[in-house]
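Below, in structure tokens: the form predicted alone, a single chain.
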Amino acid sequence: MERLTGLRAAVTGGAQGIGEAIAKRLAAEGARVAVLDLNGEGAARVLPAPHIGLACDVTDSASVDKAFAEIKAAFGGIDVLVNNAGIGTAPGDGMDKYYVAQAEQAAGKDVFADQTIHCEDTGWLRVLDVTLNGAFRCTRAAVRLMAEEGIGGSIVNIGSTAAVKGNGPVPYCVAKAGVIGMTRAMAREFAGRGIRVNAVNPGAVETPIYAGLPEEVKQAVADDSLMRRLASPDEVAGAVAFLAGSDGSFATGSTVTVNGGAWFD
């Protein structure tokens, strides 16, 4: 079922992982998709023509701003933006130390794991500047061509069940709760313009930042919720999907959780 022919979308970290899964949903539902990341050669591989791979730094409103120019070049304009693309920790962040005292508690030793007092500034703006500021950056973007054309047009965010329950780096709970912050605030601001704006929470889901992890571990996460396995890519791209066309077009300010029962909100 093509619900979604004749929309023009553009995926944030779209190479690989959420981002790569939402791209080729979006195309195979009908959209012609702008798949953008970091890695530009890795976007350009994930569809064929029409559809186009963009390089694009969301930390850079100039990258930011010449990949919406592209894509307007391209399409004419834009329709669906999802804001995809984040990373969970950073250099600085202060993980590394978390992790060796996690371990050691395991261990039985008397230690505090530790991730606030050890974060630097560099590690806790770097993840905030890619996955809260990157998704405004692109947000305004994407905005700026839609309200051009004045014929609305839907923004989907990618939060995370961390937002909510907090497990998780410090400063990626922070960013992706901003996110969500972001979602409800944009949803009341662009409404009169015909544009929605939702979210959705993953919980864990089976990407390549999963995939390293020691059997044990990824058993671990997955117990944690009540379908006891992590979600599939393909699983966070159908609500994308959903919320993205006109199936989902009484819905705006919402967030869909998807995470399989570990959190429920």
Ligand code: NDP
The other form holds:
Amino acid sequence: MERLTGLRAAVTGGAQGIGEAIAKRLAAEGARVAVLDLNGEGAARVLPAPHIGLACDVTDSASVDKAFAEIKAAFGGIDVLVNNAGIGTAPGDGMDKYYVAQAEQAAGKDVFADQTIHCEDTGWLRVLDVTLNGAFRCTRAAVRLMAEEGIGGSIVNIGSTAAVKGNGPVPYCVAKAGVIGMTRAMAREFAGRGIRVNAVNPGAVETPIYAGLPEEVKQAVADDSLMRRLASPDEVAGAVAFLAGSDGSFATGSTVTVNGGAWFD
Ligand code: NDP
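The form predicted in complex with the named molecule is what I need now, so please give it after the form predicted alone.
Now the full complex is given, and it begins with the chain already shown.
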């Protein structure tokens, strides 16, 4: 069944990983999709016409506004935005020193695994700029278009385990907790316009991040969930498709957790 027929959607960070799976799922459900990514060529490869792929840097308001102007020109407007672009770490955020100390601990050395005291402003700000501020910039651009048409819309933000459990690089946990806060505040703000704002909080998902990890590390992450495996990107995409379209018509301000039972909330 094509649940999203007639809807016009944009997915940020859609050239690979979870974003690519979301873009393909929304298209398979009948939406016309704009894939936005830092990697414009990769974005263009994800789906054939009438879908489009655009270079877009979510840390740059001019780049975001240009991409949404192109979406308006191609689709006439937008009904669904998925804020998926995000980074877990950035140069200068102190994670390199954290990993060294963690390895030393594992080898029996009595050291603290610190991140914060090694985190420079550049690393802190970069993670927040992509992961939190990027979602703000794209939402602002999308809601401007939605408001012009006055027919409502749906925004789905991708959160993380890190937003709930604080288990990750500190700026990333802060950014994802901010994404959930933004989801709730904007759900209130835009309800009168008929624009729903929700989030999906995935647990560990089988993406290129995990491909390079040793099998035992991957299994330890998997064992953290009751299902003892990682999610497939498409299992996240299914939750996004539910929230994006009319199946999710009474959901706003909510967070759908897709974590194999890694935690209950
Ligand atoms: P990937 O790193 O595989 O994909 C992210 C995409 O976003 C890449 O194509 C990347 O482009 C793009 N991107 C990065 N920076 C920008 C930017 N400034 N502007 C536009 N696009 C950008 O990530 P995942 O698929 O693993 O994760 C997707 C989302 O899901 C993220 O928000 C992540 O935090 C979240 N998440 C992931 C989990 C996991 O286990 N994988 C678990 C929970 C949440 P490029 O490669 O060119 O840099």
